[in-house]
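Here we start with a single chain on its own, the form predicted alone, put down as structure tokens.
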Amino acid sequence: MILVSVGTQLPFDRLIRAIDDIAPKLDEEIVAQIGVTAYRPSNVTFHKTLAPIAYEDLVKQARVLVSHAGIGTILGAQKHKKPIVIFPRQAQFGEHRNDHQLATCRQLRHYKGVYVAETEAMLLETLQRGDLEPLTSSSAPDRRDGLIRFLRDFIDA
């Protein structure tokens, strides 16, 4: 099962539309917490919100999580040793006031078990993979290598 979460504070229709569009191409149940939105998916089971215990039960059952770059969801994936696909909110689409979620992705994309998809095609390609690794407390890259990558990303930005 694929569990999708947009968090509880802001709508994220681009993610929900993307997962709804690709759902027929995936041979797997998809459950989504869609938050406040007028869009109603037609190809996935959805809930506007989920109680914490119900949400955690779904996390335990999920093969993979798909989420905005919300730290609570990322830590939940780590706690339950699940791979997570982060689909960041972007300011250019009016999804957030700035691009801090893209910055979060740049920092986390080197962790084992963290996958970043910025488009619907990338999301489909990642979810079709059979080799997604779990995010665990030991998934962090070597600190030295992480610092080098951070500085390289900063200089290239």
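Between two forms, the rigid core is the largest collection of C-alphas that superpose within 1.5 Å. Since the model is a prediction, treat every value here as computed from it, not as a measurement. Residue numbers count along the first chain shown, from 1. Compared with the form predicted together with its partner chain:
- Shown in the overlay between these two forms, fitted on the rigid core, is a CA shift at Arg17 smaller than 2 Å.
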Given for the second form:
Amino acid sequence: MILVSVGTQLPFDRLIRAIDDIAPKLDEEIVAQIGVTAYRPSNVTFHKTLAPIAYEDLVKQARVLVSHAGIGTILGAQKHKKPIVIFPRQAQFGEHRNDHQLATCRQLRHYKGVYVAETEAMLLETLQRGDLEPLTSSSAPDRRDGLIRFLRDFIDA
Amino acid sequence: MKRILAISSSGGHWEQLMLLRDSFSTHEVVYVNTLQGLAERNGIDDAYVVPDCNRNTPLQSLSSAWKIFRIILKHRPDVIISTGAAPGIIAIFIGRFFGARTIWIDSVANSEKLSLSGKLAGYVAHLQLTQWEHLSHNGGPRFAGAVL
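Form predicted alone already given; the form predicted together with its partner chain follows:
Every component of the complex follows; first up is the chain already shown.
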């Protein structure tokens, strides 16, 4: 199953429309959380918003996640060791206040398990691959432990 | 044992706060976020929910600030920690009047420049952290690690 999420705060018509367009070419169930997106897909199962626990259950079941380049979904993929395809929101299309999601893509595109798609064609090509690797925490634990230790020392002082 | 107020918006901000929980979970923690049902997913049953807001939603910001003020007044936290966004910086600002030590951790999403709230945190928070080493500098945000 392919799980698509665009977060709950902003619409993302371009991604939901792209997924809807390529769905017939993919022989796989697709579930999307479309949030406040106006476009209603006809080829995929969609929910406006899912309760957090229901959403996490779907993450566990998914083969691959597709999302805007939001940190929440990326950390969710890492937690459940899933590959994630990120499709950045762009300010030029009015999809976010600025282009920090493009910056996130530039920073994370070298992480194992993170795949960047900026067009519908790239999205289709990536989702048709059978060799997607999971995003794991293997590159991050030292950085994370360091931050936790630093915060603990500051709080306990 | 200290009283901690841990506050963030829903989505990525909250996920980051949860990943940093080990740094303060031995204390007495009051959680605040902006989405009903979110904290329950992390096994937290008594979190407060306040309206999410940003610079484009002034009325909601006021409503959120009022609720945050009431929570701080009631719990008198020793430390306020936030991973963003606007409700977090509001809590840090209010918390300063109550003598709390305040910590801002700018979201890992801000990899090329700090968020607006993150910049404000440089003026109001006791500790201002970025999760990207290249954004840290003397007299500015410090880098001590990252969740990703």
